[in-house]
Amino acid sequence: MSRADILEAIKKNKPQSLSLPDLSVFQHEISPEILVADFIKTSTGNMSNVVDLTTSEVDLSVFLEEFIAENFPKATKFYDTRSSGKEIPENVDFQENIDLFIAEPKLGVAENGCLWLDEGILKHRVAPFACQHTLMVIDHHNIVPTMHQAYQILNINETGYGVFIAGPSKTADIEQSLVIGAQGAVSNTVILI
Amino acid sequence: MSTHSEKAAAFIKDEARTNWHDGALWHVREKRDAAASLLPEWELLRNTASHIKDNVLANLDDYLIQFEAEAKKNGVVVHWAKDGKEHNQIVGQILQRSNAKKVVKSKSMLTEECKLNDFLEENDIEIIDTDLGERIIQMRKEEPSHVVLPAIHIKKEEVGELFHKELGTEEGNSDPTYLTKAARTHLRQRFFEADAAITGVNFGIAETGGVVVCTNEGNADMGCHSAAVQIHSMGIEKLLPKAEHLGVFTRLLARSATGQPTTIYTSHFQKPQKGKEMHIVIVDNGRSEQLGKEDFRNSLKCIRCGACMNTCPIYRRSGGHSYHATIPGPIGAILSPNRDLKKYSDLPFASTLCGSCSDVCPVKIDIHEQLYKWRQEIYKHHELPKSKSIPLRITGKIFENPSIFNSVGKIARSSLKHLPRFMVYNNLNGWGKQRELPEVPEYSFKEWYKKQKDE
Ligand code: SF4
């Protein structure tokens, strides 16, 4: 049986064990202002559109309604996973073009613009990939410096699936020219509150 | 079969393309440098990654057992394959049982290594590569020439022509945005039709039994979430002990590969979707044997970022296909001889041993040192390519005898200066191809030294 053979071969051939390195060296204390500034910079670098509301006094739901009307005027089909969002039906046909996916990621990462969504939020795993545009609303208190802190906070095994999304889908497979909107969402908007 | 140097010679015949290929890859290398320099702890990260992998290799059997147990708890079906053939059979059986006829695949060098596509096609199963670069390669019936940039050797005009023929795009239109949009429409249909999806694995986590897949296009997710069956093919060496170790590796991977701070999607697959199936196939295919070779086991730390290819002066100018192996470039030249020393004995010589590959490797594999060690192994096993073995035998004789050495030097110095060009720059002298030899010095070092002392 291959399982036994493989494990046996490994046992015979493996080197002497070394202990695991200390990861606490990667802890950083970074001020909230710098975290927000870094997050905006990396997200923009990943081709996301970022709207910074951290210092403004607007009512979020009013703002969003206007923002969507202005920026996605042709959008008719929505997939809104927020607690305040509309009920999502069990059977969604993702083959029909769904225009806008809206979610509140659990956390964001300043060093690379990653936003964490898991199955608990998503409901349908394919939603942020199959929808044409994604819109993420994230509280700036939930931004951590690096991936190390992100993995400390998250329990990736909490649901069946979780994903870091850092921008719209992209490719540079044709002569190294960057093209946005390869297979997944063609745009990603981050609203920072 | 033709060797690396023969295939490289064919590639560099097109000088403009060679220069373009060289430049494109160097540009990626520069982006990697810029990204690395933004992290003051970059070297610490590389060291840490290398140490984590040391621990993984030393406990690999235990981690695999733990991984399997956790995955099963999550409702995942785990399979073990000792080689590529068994891997293909397992995948074939899974597909057969679920009556899957249409399969979408997200880029995986492991399934390339196992020649899965050929196997499935022989068994009347349609398999579509969904990474754009891979799709282009698949339509051209070629193999990828790079582990991260599979179509780096192809010009946009060629893609335009190909898509015109295959997807009915406008003739003569080779605008990358236009072509990518056409591919998007074509592939979206395939995703929704697919019965099963196959992906490679960037990292498996022993602690949770889940797998992590990194893409920029989102194709792995489009496939896995749409199809009823998802299959992940994973080499035994891909494991990490705990989720927290992902912090180290996800920080290194994309920065080393393309200079991005992260891949756009980093997906963590833990459990099957409700009413659907999730399988993981754990593949050995020579890896456990490599583990036993002290000099070469470090190569198992590789995370397939491609940085060593982007920086290698030989790879950049000879193209990935010249390595006639699934994994090209410096790391491929270490992995391939492990599989078949005779067939790949030319590859460890396709290096200047400048050490640039080792300098950029995010997991600190001593790549150029291993290439040097392979050369010695190959010499011991008498597998040296002729172009190396004959000159080496002659030089060996010359070095053995000081008086021959001195007179040969003298003859060479005077003849190189006086011989007509055609006698120096010809097929017998590989060093005279595509380059001018340096000017010949008046004296040998010994003569010069003696003169200095006398004066
Ligand atoms: S050997 Fe190192 S640099 Fe080369 S692909 Fe593997 S991890 Fe990257």
Second form
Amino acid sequence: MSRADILEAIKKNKPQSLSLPDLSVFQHEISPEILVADFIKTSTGNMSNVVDLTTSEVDLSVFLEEFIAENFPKATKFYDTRSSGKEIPENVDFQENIDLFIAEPKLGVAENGCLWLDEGILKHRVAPFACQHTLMVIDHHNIVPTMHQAYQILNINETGYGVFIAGPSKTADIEQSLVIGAQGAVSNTVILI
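For comparison with the form predicted in complex with its partner chain, kindly provide the form predicted alone.
The text that comes after this line covers the one chain and nothing more.
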């Protein structure tokens, strides 16, 4: 049997194309209160600390300054990606400990507590993994119920690299003992605004 005969036989036995499944089953309306409650539940389940300011009227910059001073009193080296934050140097020596990584993720997912960071936010991809603690500030209007809805919103072609982060680094590879911060941040705090 020749190569052409084999290819022709394969073409003849090719199954009919099927339409893509209807993903609308994953689309359902959820009230903002339930969405926030779900996000908090999954985030704390991922061992993140969540501070819910969605019903508070606070000056965020004042709150953050006080919160950081109270909760990270020994932090001296910061990597703040917010536009109003400190300048990020072109070259950062990640061999030195970055005490606190601060970012405003573009998107959060309620079903798993993930937060989306991309190169629009990250100047150095390794930054959220080469720090002691992460502090994420996210607007609760940017939380979607499921990963399906998150992927419908995200356009990786706009920014290139992107990553979902859910909670601090954790592993149980060594004698099945849970270790927090084995190869990344020791803690993750989410400020919901």
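Remember, predicted model here, so these are calculated numbers, not experimental data. Numbering follows the first chain given and starts at 1. Here, rigid core means the biggest group of C-alpha atoms that superpose within 1.5 Å across both forms.
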**Q.** Exceeds or equals 2 Å, Cα of Q183 between these two forms, core fit
**A.** no
